[in-house]
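The chain below stands alone, shown as structure tokens; this is the form predicted on its own.
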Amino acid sequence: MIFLKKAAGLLTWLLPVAILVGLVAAWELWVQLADVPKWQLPAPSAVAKELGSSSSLLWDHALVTLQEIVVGFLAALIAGLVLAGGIAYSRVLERSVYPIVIASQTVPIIAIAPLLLIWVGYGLTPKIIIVALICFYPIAVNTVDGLKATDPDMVNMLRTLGASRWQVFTKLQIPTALPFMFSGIKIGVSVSVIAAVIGEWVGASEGLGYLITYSQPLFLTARVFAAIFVLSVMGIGLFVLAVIAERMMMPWHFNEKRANSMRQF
């Protein structure tokens, strides 16, 4: 039973591996064997080495993107938590301002960018409020939606204990809400990736949305591509990273979902 657990275990990872291993190659054959011009499409090969020959201009331009990210990102995650606490706290910020959140979505970001560069001017700043704003709605929303999904029997138990409004709110609501909260970090941290490029694209003078931008006109597909991976890589380090932050902060509901699994073996 645990021998097939763990080769379910191995087999999830390595079925993914394969089919990217696959997908490569295929492209290496394909740019190949019908010669495909490396300024249209280069071969993987090709941009394997671009990585290697261009990796300083890229690590230069992939630290501002990450900066941008970072704090963007950490706007958006203080904001969407103390926001998210405050609508399911309070009603009347719930009828007011819960209203206003969801319809902030109907305006779309790319048309936001160029007026925060005619605001604040070029630099790190209009990305990182690009970052934030992408980012805060999935964080918020999903945060408010497991303050909401509280068991109301839990909570009336505990007031016939005698909890305050605020012990509830600490001891049980917050807990419910964890893994909501890491649903709406794992869609934000994902996203915080594009949005750095949308602002780099808008108006930038460095980052890796930058790079690729100044890069296509010139023909340099394989850089483009190169800067393509670095963001993939990012991306994904960042989404672990969020998961590791899950499993560390939750222990007991990766426990309890483990213990659920073996059940069914």
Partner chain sequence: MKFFTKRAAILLSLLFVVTMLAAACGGDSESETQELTQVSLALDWFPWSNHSGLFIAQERGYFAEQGLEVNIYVPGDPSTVLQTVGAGRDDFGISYQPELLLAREQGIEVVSIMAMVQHPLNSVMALKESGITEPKDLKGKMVGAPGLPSDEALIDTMLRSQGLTIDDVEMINVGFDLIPALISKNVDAIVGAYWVHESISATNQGFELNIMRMEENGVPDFYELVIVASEDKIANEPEIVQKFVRAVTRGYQDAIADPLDAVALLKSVKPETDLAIENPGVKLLAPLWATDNGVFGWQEQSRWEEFADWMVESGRLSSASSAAAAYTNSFVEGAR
Contents of the next structure:
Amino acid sequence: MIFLKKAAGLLTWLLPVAILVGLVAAWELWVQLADVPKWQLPAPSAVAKELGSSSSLLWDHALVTLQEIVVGFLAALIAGLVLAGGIAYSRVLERSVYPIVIASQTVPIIAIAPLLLIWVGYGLTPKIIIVALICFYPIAVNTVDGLKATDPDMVNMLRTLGASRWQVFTKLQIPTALPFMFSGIKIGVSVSVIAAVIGEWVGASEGLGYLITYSQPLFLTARVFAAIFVLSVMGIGLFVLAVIAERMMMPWHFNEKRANSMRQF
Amino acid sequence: MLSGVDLTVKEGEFVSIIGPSGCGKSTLLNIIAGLDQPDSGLVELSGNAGAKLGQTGYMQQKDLLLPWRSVLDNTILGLELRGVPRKQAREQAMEFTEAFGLKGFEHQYPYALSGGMRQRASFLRTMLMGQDVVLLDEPFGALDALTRVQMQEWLLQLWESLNKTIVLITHDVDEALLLSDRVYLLSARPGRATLVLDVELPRPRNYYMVTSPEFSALKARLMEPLRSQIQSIKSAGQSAGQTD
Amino acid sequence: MKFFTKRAAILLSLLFVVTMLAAACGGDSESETQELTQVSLALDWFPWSNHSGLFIAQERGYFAEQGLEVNIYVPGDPSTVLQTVGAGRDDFGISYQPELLLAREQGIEVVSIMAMVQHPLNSVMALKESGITEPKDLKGKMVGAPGLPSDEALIDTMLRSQGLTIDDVEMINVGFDLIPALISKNVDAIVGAYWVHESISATNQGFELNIMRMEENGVPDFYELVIVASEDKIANEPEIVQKFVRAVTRGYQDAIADPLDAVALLKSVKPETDLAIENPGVKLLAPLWATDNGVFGWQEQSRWEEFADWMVESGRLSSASSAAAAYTNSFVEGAR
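Okay, that one was the form predicted on its own. Can I see the form predicted in complex with the partner chain too?
Full assembly next; the chain just shown is listed first.
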């Protein structure tokens, strides 16, 4: 029985890896057989070679983009949580601030980005602002939902124990909101990479987004793909970090889920 | 919903309220606890008029344990809200974990406990607040029949040792008779006390009394008006096209 | 379940009727254009005075006369024009001389069939009040650029002609909003803007500019914009290419004869055109359209070879050997 379970566990890993390898192999074959020019679609082997030969270039630019993402995301986290807390705690704030929060997302970043450059100057700051602007929204909205998802019976229970409004907020609403907050964080992390690239598109001298814009007119498509690959790895890595943080901060949540799913057997 | 309920409970008594659903039993407890305000009439606790939040202990049907706190930390929740330092509160609670059947589970999370244990943890949380009056809203309703019997016997013992005044809501006639000194039967729409029954069974009580002839006689006196109420609700419901 | 399938049936039949109606209505215009060959032309930028000859050819029926219907459009990303033409997705495109040479080196088989502008439009600009009149005045200053590789090489050569290099200036990537960066004094000078176009928006707002022309500062004279087609198309459909060139030439002859009228036509087709910029601009641009003997589209071999040599010297191109094959005058000749 244990052997079967272990084999099943291995299979859940093996299958997606096999599918990925299959896709890459199919891509390689297609480029070779159809003789696709390297400036149109480079073969995976060409991209891999480029990753090796331009590794230091990619690394240097990746660090810059990573910096923009991390600082921007932290700013988004603080702003998003503070906003969410305010909106959930005060009706007045909710009615005045929430519509602005939503409107902030309808303004196309492509239009704002050049203006930001003129207002704030060049360098990392405008990119950080763009990352923060794009990422704070899912964090704020999901956290607000979480803060409002409190069980009214629990609120009554706390009130009978003599809790004040603030105590209800800190001891009940905030912990209830944690799973929601992490949903927002995971979404925010996923779009942070794209946000940084957009920020770099419109005026940068460093970063992977800049490298892509610079390499395209030179028809170095393999390098473009290599940069995209590094960006994907970055995005996945950040997501995994968020999941780890989630597991660490909400141990009861996952143990409960695991316990419930095991009971089904 | 409620119209004219006269409830008098002496210190140290155990009183049950029984009645069909929708007759306002929970509302009554809410008023006593201070969660709701009555349109007319007043509440007097230990000679003080008006019911403020936090004056009575209140235990609801759902255990309402915070899933992100350990069992021990859940029980000290009320003390924490009052400002008692955690360490001190934990020590206080630890003295009772054995009596409440939670020994060894103090540092587990609620999901790992059985239904009965969770109810006892919720009980301990209420008890630690030290109020003289404790309100229980169908505390054993969600438990299976066997656990319920266990819990009823445990509650009897606890009440006898702690000397609290308890008001219990239940739909279980046996439970009401077994535990209480007095049973109030509430009618539905409007909620009124239609019968007040003194339970003259000797204390300390145990579960074997349930089959005694005295018990059956008391039960019969309760069942009659109870059944007629249920019938009238049924017919009223059918004519109005509602379900309860 | 029954209700669902009833709804689905109604929806499907509605869809069917609508599609039939659309096909019936659309059918008329389709039959009209059966005789004209559809070709696409990818522009280098949003429509401006330099494109007026193309729109004249479209509006005055020169394309239709040649049996062509041309879809003139602005691609989302101008840097992809050579790739879409090379891949056969576009029939013709407007691009740049340096990019064309780079593309050919990477294996993209595109050829310049006409020069749209006989000299560079790209230039270095500074506010008159800054006192920067020559490249050597840029030492230690901040220069804004769009962040594309070409501009860096160009300004480097301009600086070298006066003893400096690009390391003597601070290059700042300001995206495509060059004039706003200059006017707001976020940078001391800019490169990458056209002296017949962007400069006008500055002077219109009351800012006087010093303009440093590339060909006067050490850069070989080059064709700012060229029209390209793929080698495949030239080999397999030369008649189409010839007809295209013929119609475009006629359009530009009209434009050269009356530039303001050309811009007026552009405005009628593209209402978003800003006449305050295009009218003064076209007066500067029109003399650059044709060679000194009035031939539109002509390309000199020496220009291509010298420019390729320059690109090799500045490290942007590995070899200048394919320069001669990068262009052709055969179609311009055939249109005369």
